[in-house]
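In the form predicted on its own, a lone chain appears below as structure tokens.
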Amino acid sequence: MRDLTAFLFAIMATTLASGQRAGTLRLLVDPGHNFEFVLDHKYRMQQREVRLSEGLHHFSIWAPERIVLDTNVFVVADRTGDLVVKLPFSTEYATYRNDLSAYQSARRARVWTPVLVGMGLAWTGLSYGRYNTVGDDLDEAVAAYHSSDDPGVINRIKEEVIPDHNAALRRARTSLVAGSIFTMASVGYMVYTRIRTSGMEQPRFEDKERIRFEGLTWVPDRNGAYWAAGFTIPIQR
């Protein structure tokens, strides 16, 4: 309804002007493919030239995520010229675009924390195993040490059987501890994870310059008809 209001008066704009001189203004505005603009605080238009008559205008440019940007524009009759704009991002959208990023990853990482638990896990275990097994060498190694009657075998096992056991152990264990740590943060960080996010819910947009640009449009009443006498053609899509 208020589209076909707008053709309405820039038709009778065209017959109330039709003496004017007009010239022509092309819009390019990015982003290029869905903005919108209010011309002259009237007419809510949606498409890349216009037809003017002489003269200063005024432009009210919105596209959806981004601010409205006001501007005046002078038409000189007989002549085309360009309105280049970029629209900046809304403040509203910027900071959506944040909160979602959060979201995103909070969600993501109710994902990944149970595999680094996973990991910490087998880590452990398998730790734990070579723990055990290079513990069970060293006691044979020692058992075999003071059961030996042979000299030389008795100080291969002192000197070089009981110490490599002996490095081997120390790595297993510290490989086990590492990987208890590494299985309790990892824990610790899902639990925190998963108390972070409950009843998270995801964030919505709200285009607030959406709504400040619909209660731009004017919709002219049984008195309005004069605001349309500056116009000289109806607006060509």
Given for the second form:
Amino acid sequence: MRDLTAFLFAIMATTLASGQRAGTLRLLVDPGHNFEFVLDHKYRMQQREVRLSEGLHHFSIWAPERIVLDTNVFVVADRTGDLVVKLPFSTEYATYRNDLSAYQSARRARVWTPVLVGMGLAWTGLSYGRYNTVGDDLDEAVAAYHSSDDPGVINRIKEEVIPDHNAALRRARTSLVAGSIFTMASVGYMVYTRIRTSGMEQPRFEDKERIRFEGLTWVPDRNGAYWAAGFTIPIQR
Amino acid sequence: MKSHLWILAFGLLLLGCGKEVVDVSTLTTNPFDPAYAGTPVFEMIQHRTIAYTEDGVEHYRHEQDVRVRTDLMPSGAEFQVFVDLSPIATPVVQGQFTITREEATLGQTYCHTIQLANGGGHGAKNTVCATATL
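Form predicted together with the partner chain, following the form predicted on its own:
Below, the chain from earlier opens the complete complex, with every other chain and molecule after it.
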């Protein structure tokens, strides 16, 4: 960048004797829809193309949420040049985005953790019902064993019915325990989330680069000129 | 609300430990179960040896009166009795029947395996023994 500036100064020195002729500079800025710039520390403008006298000109380019970028450009007479600039996001905006993301995650957690608890309760309830049903079936099978007077039936109860019910009871118990643990974990996480997010406020973005950009702007009009400064009152909350 | 949920979940977890699987190897109390391992279903009440003469030759018949422990069976149970794998010749009357051994030899001990049966299957069995004496 320093080399480029020196080169431009050299060009300027060789063309000073040529008089006040003008050249055109097109500003190709990212973001392209809402950037502004201050020309030569005086003129605040918002346009994509400027016609300037030949020579070195200073630009302070800024866009909302971006940093103010200062650069020098040498305008060559009767020529159209391009100034290509990509404005990086400001540190404050990056911090704000992170804080906002964390805040939104916390808000979402406050919504879906009760859903998780509800799912856990439903799971536990269904498992409990199944567990009781299978337990009753097992009790009935044992009662049938004691009351039967048919060796064939007794054999089937011992070889098939009770082992099947045993397996079903184990599955139901596993599901019940897992559902209960899931529910308790969900409740714990919900409580933790509520406590952690209870004092959380929505982050606000204070564009310090805007303040810096607007703080020293000289705005010309038909009646003369004035210094402009800006301040922001957050009315969101 | 939150504490109630904890109590509910914990209670369900505790209740989940309430029911146990059944070990079928411990089910041996029904006399109609071939794996029955309880009190013997058949017990000998008494036995006797009867001498009789046929064609001038003296013979002995050994009889064993056996009681069926119907009190060990489920109420209203129906059953058949097999002695040495064959259905008994005499009916069971008031829970008793008699096993008869023709051509018995005095001093000989006679054992019979008696088995409970029903519906084509066999249940508990045990052996009764007695020695033929006059």
